[in-house]
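To begin, one chain is listed below as structure tokens, in the form predicted alone.
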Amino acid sequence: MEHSITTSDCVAVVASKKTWIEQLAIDQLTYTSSLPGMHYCVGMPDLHPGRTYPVGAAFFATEQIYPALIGNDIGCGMSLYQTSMPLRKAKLDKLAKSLKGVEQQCLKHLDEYIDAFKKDHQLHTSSFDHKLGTVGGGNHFAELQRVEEIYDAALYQALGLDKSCLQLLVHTGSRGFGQSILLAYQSQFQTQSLRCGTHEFNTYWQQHQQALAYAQLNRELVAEKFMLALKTKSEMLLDVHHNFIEKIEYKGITGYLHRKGATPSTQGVVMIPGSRGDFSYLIQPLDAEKSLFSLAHGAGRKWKRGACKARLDQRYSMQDLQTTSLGSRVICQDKTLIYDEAPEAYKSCAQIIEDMVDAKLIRVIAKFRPVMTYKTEGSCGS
């Protein structure tokens, strides 16, 4: 594989020598490749350590799946919306005022929307509906952006993007629903795999598919609340999960592709976001079979959560971190989170993109500048 670090016949990392990757992430990738039924593991240039398994990687297994590898946020992903709000009206103070209390909106027509969506997708859960339409904690966000630069005018125009108006990028997942599925599985199986065809496999698989639909619904509701708060309209341009399991055929073998923070290359154009103080990139996937039909899902962390405040609180106050070097604004009232998610805690998204371009995995369509990043107005849920 071009521009990659190969550690064994079944383990590779798509990254150049310019991209720093922590050795622990490589070790976790190698460990995961040794699990029963694992055939191929590919780390993306945003690869970084997780609790047991690395984030920013794809894993192909046969005869079994690993729910613990996917973790609690089943269906976490990205959606991009073209809004009708002109850039000339995008004043930071006004946007921040309009978005105050945005997640707490209780609107009857959204309840009707939820009921209709659930019926269409045969969703049976209701225990976590109070979290629908909320961003959550961690690296989740909803971000108003504007087009900074266009690299492929034909693809850009075909998507219906409007440079004179704001875009909205939503990154969140299945909220408490995915967590409940993982806990139920762990209480019985810890981190063991589930073999295909068993009752336990079929039960998890059905719940997993429901969580994917729930995550999509959550992103749609976040976008709808933003549009109502801003008194504007939007059109969804893309929606993809990057934390899920998919049944595929790879090199003539039928198996299960586990994406742990890895964007699918099989669903058309996708967004690769940077940190809240970095650019995001709209890209067209190319031939990504060599990277297990997967791409990076973001810039990738450099620093562990929990260690960021000690590194930064002598340099920045919480107020300092509510603005970025790109001139954008950050809405986040959780002191721990705003330090954990500081731009300095992440790699350069431009380098991640360069690695994938050099590996001939993607074509860049456009670059987007953050305008207003919404994290949370108070203490965050998971």
Second form
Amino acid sequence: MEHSITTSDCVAVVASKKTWIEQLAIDQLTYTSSLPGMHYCVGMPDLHPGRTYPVGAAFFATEQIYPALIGNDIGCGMSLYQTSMPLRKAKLDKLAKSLKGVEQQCLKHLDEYIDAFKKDHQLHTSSFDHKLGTVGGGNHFAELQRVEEIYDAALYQALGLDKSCLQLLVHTGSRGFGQSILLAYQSQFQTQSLRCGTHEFNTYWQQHQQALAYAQLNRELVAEKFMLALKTKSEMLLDVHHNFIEKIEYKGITGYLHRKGATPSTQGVVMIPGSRGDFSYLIQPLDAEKSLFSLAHGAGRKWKRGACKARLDQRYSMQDLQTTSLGSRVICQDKTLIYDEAPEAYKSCAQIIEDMVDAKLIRVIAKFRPVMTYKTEGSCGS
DNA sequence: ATGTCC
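Would you mind generating the form predicted in complex with the DNA now that we have the form predicted alone?
Whole complex next, starting from this chain.
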């Protein structure tokens, strides 16, 4: 079997030859690895190009951090909920009807919860708070799923999953708050690194930690609104950021691990989502030191955002895109977004999972089928 | 990816 990890001095890519990775993403990975203070960089099998830096990679730097590498969505991540909604009651038309206006719900107990949370975390945000509990754009989503196949019954049971009821997977981040932190930093430092111990490092670091809490709160609020709309309950099984900086020790060196769309392998079981027309995989991370304690955060884009509508609008109408080949339904009133996030724009999640299994980075616990993918009800795109 | 504007 061919090796799934290729390594040069300090840059590695976890991917088999079967997994297509755009050259631009490799170039961006190499470029980023050459920045001052960068020691080790690992591209995951979902590696794809970003604006300047690649997405789907982990970077270990010493003595400094790169806020521009993390970008605006500080704290973006995935949370998984076990709901109490039985599959037999989960009819698509009924679910869609229940979810009408799900994000627009303004409820007193949510406001009280937000206030208490902000106090606890010493958050003094305000101008973005009206967007708390909304999914946002891009690859963000909230998806109702059901268990398709179980591969590791013991791990599956230990998590408290119930295949007779729906699961909810929430992918979103810190919304306008993270954006404001990035903009404040960029206006002063453009893309420069911040050296640890300096005042500007400490300022960013504190805001970064707040954005992590804010992103987590946002996911929790989205889940809560879904439960209210569906008139059911849920239990959170996991909540993991995949876009953030963490201070770690690696090979005896203390430094800063930048996860740019890379799932931590150090926080127990995690979910690796496929596109809306593909399965998602619940996995147990194994020893992932060789991949900088990180894993893929999804299937990875194959086509760049913005190029999808032109490639697909002869083949599919808006209505075509509201269902998938797995029989799931899509709620997305934004035309550009529904094309940009088409299943065709993403790689096969099974292939990404296979690469990580071959590299001995993960064990697969279960596979989940999408039932209903919620993107946005806002209709501004055309 | 976000907010805002066309």
